[in-house]
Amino acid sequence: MQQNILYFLCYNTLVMNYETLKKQIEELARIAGKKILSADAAALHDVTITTKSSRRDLVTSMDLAIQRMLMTELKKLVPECCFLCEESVPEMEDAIITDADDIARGICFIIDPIDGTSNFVHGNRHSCTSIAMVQDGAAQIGVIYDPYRDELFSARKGFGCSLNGEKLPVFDASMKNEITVFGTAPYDDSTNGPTFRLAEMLYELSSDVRRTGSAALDCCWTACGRFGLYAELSLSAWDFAAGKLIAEETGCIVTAIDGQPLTFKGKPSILCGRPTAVREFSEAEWRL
């Protein structure tokens, strides 16, 4: 009876400390988000835009900013964590993981400072700032914050996902009535062919097609059913971290494209959608 009620109180505290780094996260999105909309007021007039691995991979003082930033408060909450991101900052990059093997080994906060990099740069008000803390390999908080639309999408590994404090439903929806999405590789072309081919493909299952730029965003905006089923054939884990275990929250599927499960590791794909919309697509007949 002891160890039980011992058993009760740990478990108690666990969840407690859970939902309270959840709530410090949450206010973390919301300073980065302020940053990005200080920088978009002023015409990014301050801000820095240099190329990664190809002319379309952009990062800017600001993504750097930010990510600085994150990485210096979460390491305040966590001082034993680590973390992959999607920039580097080299003053901290004892703390940066680059295998995707030492996820698995204690806490692990994957981070993207700007998802939407290029809708930032050009204005097109369509980013966000993506947090997920992962826990012996499995995502166990993840945090997306949208300061365009102020809106501020938070899940708990078992406990739901909100929309600003409202939890979501679970809920199920057919391709053929839905508007879907897709997303393009800016730092790999051989997947151009591919990818077009897969977007005329969901325009034909589907009741329209879009590409927005931001696979955080389209993560959560599958989640509450603004789009019906979301893919993707390139991605890394700092773009789809948070927003796999939102979109899971509310009862969506999220493996690679194929069906496999989708791991932290590599550049894998992503289809993310309702169970029926993911099936549907699943037995549609194509080719990449």
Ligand code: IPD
The other form holds:
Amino acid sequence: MQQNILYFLCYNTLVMNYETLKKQIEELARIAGKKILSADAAALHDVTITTKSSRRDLVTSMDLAIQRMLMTELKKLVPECCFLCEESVPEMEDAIITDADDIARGICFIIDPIDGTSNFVHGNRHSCTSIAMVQDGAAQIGVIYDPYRDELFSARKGFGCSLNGEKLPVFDASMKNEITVFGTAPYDDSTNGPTFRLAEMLYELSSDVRRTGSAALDCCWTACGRFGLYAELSLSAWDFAAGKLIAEETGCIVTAIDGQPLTFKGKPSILCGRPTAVREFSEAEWRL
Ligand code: IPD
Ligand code: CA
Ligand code: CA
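Can I have the other form now, the form predicted in complex with this ligand, not the form predicted alone?
Full complex below, order starting with the chain above.
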């Protein structure tokens, strides 16, 4: 009996702490969004742009500034945490992990300071900040903020997902009359052929197809029903960690494209959609 009461108290403390932490992460995502908008307003030539692995793989001084700010502030909230994140911040290297196996224990924040960097650089105004809190290997909190639309998607595992504080409904749907979305996996040219066959297949299975340039927002827009299905052949954990939880909390199934579990390791593919849409995708005859 005493053990049960203790368990109940511990569980409630944990749940309350998660709720507080989610609000704090939401605040930080909004601060990141203000930074993104400030660059927009101040004209983009104030932002330094460099390439990483290829001419398509860009990083700006704003990506780095936001990541630094998020890591510093999150460390204050959870001092023992580690980070899996897109950009390298040398002065905080000790807290950054590169092997997803290390996420298996403790609290890790998976961060993409700007998802949609290419959109940001070209003034396309479709980018966001994505933050997931993972405990002992499982995402517990997912927050994605789109500053251009002032849209905050926020989810807690088992407690649903909200958009600007309004709970999103859980529903199932076919993709036949929906718009679907694909990503071009731009940092891996070996996927070019299969990617455009995938786009053709989605076009045939749905009413039309889009390419937005932000994987995190593709997950969110699928979660809230603007897209009927999202697929892409190669992503990193920071592109989808928060979006996966957000989509799952609205009843979506999120896996690798072959239906295998989606893990934070390597550069997996993603398939994100309602159960019926995912079934339609899996049953379609197609070859990448
Ligand atoms: C990219 C975007 C894009 C997706 C790429 C991602 P970044 O992230 O999410 O939509 O196609 O695979 O890497 O570089 O803008 O943070
Ligand atoms: Ca990204
Ligand atoms: Ca990024």
